[in-house]
Structures are given as structure tokens and as C-alpha cells.
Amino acid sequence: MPPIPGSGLAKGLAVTLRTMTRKSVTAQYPDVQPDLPPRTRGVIGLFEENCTVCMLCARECPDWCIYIDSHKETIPAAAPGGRERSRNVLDRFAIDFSLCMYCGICIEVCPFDALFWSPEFEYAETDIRELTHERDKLREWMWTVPAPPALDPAAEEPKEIAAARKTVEKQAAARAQESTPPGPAGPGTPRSAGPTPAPGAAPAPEARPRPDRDESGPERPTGPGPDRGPGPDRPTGSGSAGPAGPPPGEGDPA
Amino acid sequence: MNDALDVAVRLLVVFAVFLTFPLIIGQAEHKVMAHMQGRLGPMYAGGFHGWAQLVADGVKFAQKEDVVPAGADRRVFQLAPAVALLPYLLVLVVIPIGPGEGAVGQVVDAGIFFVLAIMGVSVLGSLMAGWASANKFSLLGGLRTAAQLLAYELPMLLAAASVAMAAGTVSLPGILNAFEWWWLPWQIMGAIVFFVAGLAELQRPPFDMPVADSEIIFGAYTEYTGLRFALFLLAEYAGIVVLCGLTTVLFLGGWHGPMGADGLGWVWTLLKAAVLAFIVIWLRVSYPRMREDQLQRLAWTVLVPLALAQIALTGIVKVVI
């Protein structure tokens, strides 16, 4: 059946009327903020306690905008007769967002979670040097990195966190097998928690945010010493706290 | 003195209702057009909803340059502008919006013929600007509205002819007394052949051929600038005014309604034409614009054969009762 003629005409007016009678689709930008998606890239942060000075975000980055200067100090040996260590002082961190791509690279490379994005995009300089963020203001974007996003409610537990608590819960097993024959280790401490240790309610070695293990370096003998002591306790180090309050973007579970 | 005193404030309403309505049509148009692209239109100016734009525009065409090309024609270039925009306020004068001698500016006795001829002399004003330019945008765009005039007024001029048969006088409030309601669907024909070449003369998309700005600039006005330019626009807008208010008289008969003419004509007749007008800017959003040829194919070939017919109808109706 051909089309009654006119009926073209009649379905462009109703087009056009029922667009008017639906909501609008503007976004009314600097009167209401925008509704970003988790993830959104806006600025990277950096979480300079975490940087180890390695490089590789610098390295890696395809347009050579980060710039990094540091040097190497020497901590004395931590205990008498011990060998001396050097570790590497970062000097400086800068992005140059005037020629990032916002590809995020230098946040994927980055081995020890210093670097996160931040929604934050109004940042918009007259002066184009000024886009040059330094080490400072990295820091300070920090603070603007969300948590991350919850995982699905059956998803399967992150690996950092799987690990954490098989480490937790093997020393829990080892203290109590110690502690139940002789008993020397103070009556009160690992009975209760022993048999069911939830991550958050572990004793202390795990419970401390991973920061630690990189500017620990003076730190690490006049630190929570006993604790640290056993071997398996090491690759806790890696994984972060768990749900127990990280700071700001610690914990990311990617 | 009376009759002095009595003129003086006719013309002063009629004057207000020029200067404003036009504004409030246009203030309509941005917002219909921008919610019915999905936009939101105007947000700032004024505050609420940006109800203040147009006076912003106005405030900002008052303090730009008014430049006139060096090779223009300086004295029609300067005095085509007013000759776009006057004549429809002197329609506004004999256009009556309810019943009785205190609704309407003038009664003329030749209501029509004066109403079609003035319009007829607005479209002067972008002829004149489209020659006096000097500038081919401006020519091609002044010869495209002559081209528009002629195929246009013709069934324009036939339709109103039928409303005059059938009510026996060419007077505007004549033919609103003799008004029946059932004119409604016997005129209906007319009236669209009215109203679509109404628009057509006021270059009103689609039928904005000479003002085509992804090909001719913009047709005559395309060297005005400041004040001039936006008194063009503004004759465009009281040109509405003007098309909206002849079609609710002639057609959709004026101040009668559903619950009597008695204190609430005016409201009748305010409805009516805001209604058309909405529907002006309805299509202007609806439908792109036409070819010239295929302008010009719709006057001759769609417009003219229905408004003879419409004529034709009245004339048997009126032999018949």
C-alpha cells in the first residue's frame, strides 16, 4: 500500500512535538557539575609515598611529559655490623598535561600503586606552563582520587587480599600450635583471635598499609620488629590492607 | 479634543502591541525551537529562563556599528529597513481582536484590500535593500523575494476573496459578524492556501529561499548591520503578528468562541493567534527548506488550483443557500 501523501509532513511535526514534550538533554555544565563515570580520566595523582623512583612510568609515557630528577641516599646499616643500603630519594615529579594524551599508561606501569586517576578536570590554565604540574600539586590530586568501585557482589576476592588472609590465617595456626604446648608466648594474646581470623581483625602485621614498605627504609628495624620477623609475612607486603581504611586510593584492587 | 485624545491612545496601544508582541513571538521561538531540538534554549539573560534574551539583542544590535557599503545605494539602503517594518504596523491598526468599535484600531471599510496591500508593500523593503547593497548575495536575494511576491500574492489574494463572498463585505469586522461556525470547515481549504502563502511572503522557513544563509549569505540583509539589520528581523516577527491575526480573522473567525463573544472576544482572538503562531514556528523547525524551483512549483501548481477551487465551493454554497 503506498503512503497516504502528506503523511511525511505529519510524521516530521510529530517528531518534532514529541521531542519538545520530553525532558531536555542539555547539561547545564559550570551551574551543575557533570555526573562522571568511576574511572573518568581527569589529572593523575601521585601518591608519592609510594614511588620507588624506578622510571618506568617516565619511560613508558609516549609523550615523554613526565619529568623526574632524584638521588641516591645512604642508610646506615640498621643494626651493628649490617651492610649499609641506598635508596632513592625522588627530587622531583612533574606531568606536563599540556602534553599528556591522557592515555594512562604511566598509571598501568607503575608497580607500586603511586600513580591513580582523578575526575578532576577544571584545571585550565591561561599560561601554558603552568599546566606543568609539580610534585606538589600531584600530591594534592591525591586527594580527589575516589575509592575504587565496588567489586560485583559474587565476584571473586582480589588476589591481594586472598593472600593476605591465607598468610594471616597460617600465622594465626602457626601461633597457636606454638603457643598450646609450652605456652610461653603471655597467656591472653592469639587464643581468642586463633581458630577464625578475618582479615580486618588480624594482628598487626597486617593490618599496616603497604606505604610503609617503601619508605621503610630507616624504618623497617625500629618498626613493628616481632612482627615483621617470619618470612611469610613478606608477600603481604604487596597486597594492600584489605577493606581496613587505606588511605586515599590505597587498595586499589586492580 | 476628545476624538484627538481618543485617536492619540488607540495608536498609542496599537504601538505597544507592535513594539511587544513581535518580542514575545520571538522569545516563543527560541524556547519552542530549542525544546524541540532537545536543547533548553535561552538560560541566562533576565534570570528566569532567560526571558530577557531578546532585549539583550536588542541592547547589542543598539550599539554596533551601522555601517552602509561604500558602493551602496545610500539613501534606499538606509530607508529599506523602515519600509519592511512599518507596514505591518499600520495593518496592526485595522485589525479588530473583538467585537465592538473599542477593539480595533481603525475600522476600514475596505478592510481587506487595504490589509493585502500594505503587506504587499513590505516586501518592497527587501527588494529595496537587495538592489541598494551592491553586493550579488544581496541581488540574488532581492530577486528571489520578487520571484516569491509574485507567486505567492496571488493565491493569498484569491483565498481572502473567497471569505469576502462568503460574507458579502470586504470590511474586517464584517466579516467577522457574518461569521458562522460551520465557515470553519467550508473555508478550511482557503485558509491553509492563506496561512501557507502567508508564510511564504513573510520568507518564513521553509520558504526562506531568499534569505538562504548556507547559499546566498543572507539574501538582501546580508550588508546590514546594528540597528537596521535587527529592524529587518523585527518585520519578520510582526509579520507574524500580522499573518496570525489575519488568519484567526478571516478564518478561524476571530472573537467568536465557544463560550460567547461578551468581555472574552479579545481572549478568543489572543488564543487563536497564538495558537497559529506556535504552528509558524512549529514548522519552521519541522521541515527543511524548499528549492526555489520547487517554491515556486508549489505556489502555481498546489496553492493557486486550491484556492480557485476554494472560490469555486463558496461560490456554489453561496448560490445553493
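Given the structure is predicted, the values throughout are model-derived calculations rather than measurements. For the two forms, the rigid core is made up of the largest set of C-alpha atoms that agree within 1.5 Å on superposition. Numbering follows the first chain given and starts at 1. First, how it differs from the form predicted alone.
- In the core-superposed comparison between the two forms, the C-alpha atom of D127 has shifted by less than 2 angstroms.
- A movement of the C-alpha atom of A173 reaching 2 angstroms or beyond is seen between the two forms when the two forms are aligned on their rigid core.
- After superposition on the rigid core, displacement of the C-alpha of Y29 between the two forms amounts to 2 Å or more.
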The other form holds:
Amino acid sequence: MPPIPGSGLAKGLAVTLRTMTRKSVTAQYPDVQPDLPPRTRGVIGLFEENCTVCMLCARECPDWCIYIDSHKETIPAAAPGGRERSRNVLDRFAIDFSLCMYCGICIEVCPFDALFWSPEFEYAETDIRELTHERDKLREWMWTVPAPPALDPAAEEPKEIAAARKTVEKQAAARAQESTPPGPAGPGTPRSAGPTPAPGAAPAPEARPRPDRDESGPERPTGPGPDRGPGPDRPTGSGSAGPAGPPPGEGDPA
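Having looked at the form predicted in complex with its partner chain, could you now put up the form predicted alone?
For this one, just the chain is written down, with no partner chains and no other molecules.
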């Protein structure tokens, strides 16, 4: 069906009339800041303490607008005889916002939650080369990042918070145990009655008293023994230990 001549002009005049009847709204910017939605994508803030220089954000950026420099640092062993460790220390983290297309891939791929969206939008510069903001500026924008939404009251406690809470409780218990002095055992302190028998086990037999034993025993006679008399004469000869006989040839007849 061919278009009716003048229909386009009629539609344009209808839009003009409808707009003329509306109430005009003028934003008094910059005297009055606009009320932005909480998920507004303004700039990217850097939480430097969480950055491990893994370079994932720089590698995944489709515009190659993230610049990272770092160096390795050796950490001494925590215990004697342990092995030294090395870690990456961040030297430079910059984002060129003249190239950034605000896709948010760098924030999504960061495994340590070091990058966040900030609703800040007042970062215009007169020179395009000044749109490359360093880590000090990115760190300042972290203060403009809105707080995360509240959790569901029935939701499970986050693992990080649960682990931190357990660690604090263990440290408090250890400090309380160290501050309590050990008291001496008094005369009324009950002693342990031995191991508790298992349920259903037969009772242990009672210990029977042993008869008194005379430790000294019967008296043994003391003094010289009975006179046994001389014993039979023992043969003498060479190699014998008895009295020596007359020398040979002394008792022989001449």
C-alpha cells in the first residue's frame, strides 16, 4: 500500500504538540547532583589490596586499555628451616578511559574482587592523553563504590566471614586460657577413680587382701658350722693342689 502523502508531516506535528503540553524538567547540574541508579557504570575503581598481579584483566580486555607493571619480591621463611617464597608486587595499574568501552569484562574475570564499578562520572579532561588514570586515582574512586545489597536474612553465611569469625573466636579462647593461672590441687580435690567402664561391661572383681608375709623368714643359725672332722686323704701327685709329699728318693732305702 503506498504511503499517504503528508502522513510523515502529520506524525511530526503530533509529537511536537504532545511534547509542548508536558511539564518541563530542568536538572540543576552541577549544583544538584543527579540521582543515579545504583548499578550505574561510571568508572572502574581499584581495590589494590586484593590485586595479585595475575594479569587476567589486562589479557581479557578487548581494547587493551589496562596497563600493569610489577616486580617479584622474596619473602623470608616464616619458620626456621623453611623455604623462601616470592610474590608479585604491583608497581603500576592504569586504565586508559579514552579506549575503554565499559564492557565490564575486566571486573567479571577478576578472581580476587579487585575491580568494581563506580557511579562516578565527573572525570572529563581537556586533553585526551590525560584520560589515562593511574592507580592512585582508581583507588580514590573505590570510596564512591556503593555498598553491596543486603543479604537475605535466611541466606547462608559467606565462607569468608565464617572463617574469619572462627579464627577470632579461637584467638580469644587461647588468650583467655593463657591469662587464667593454674590453681594448686587442694586436699579436697577428688581424685580420678580410674577409667569409666563401658556400658554393659562386667564389673571388675574386687581385690582380695593378701596374707601377711614374714619378710624376715626363719632365723638361720649363725656361727661356725658343725665339726665335720678330717676328710679322707686325697692322693697327692704332680699337679695336685694338696700338701706336697716327700721329695723323691728321700725315703728310699740306701
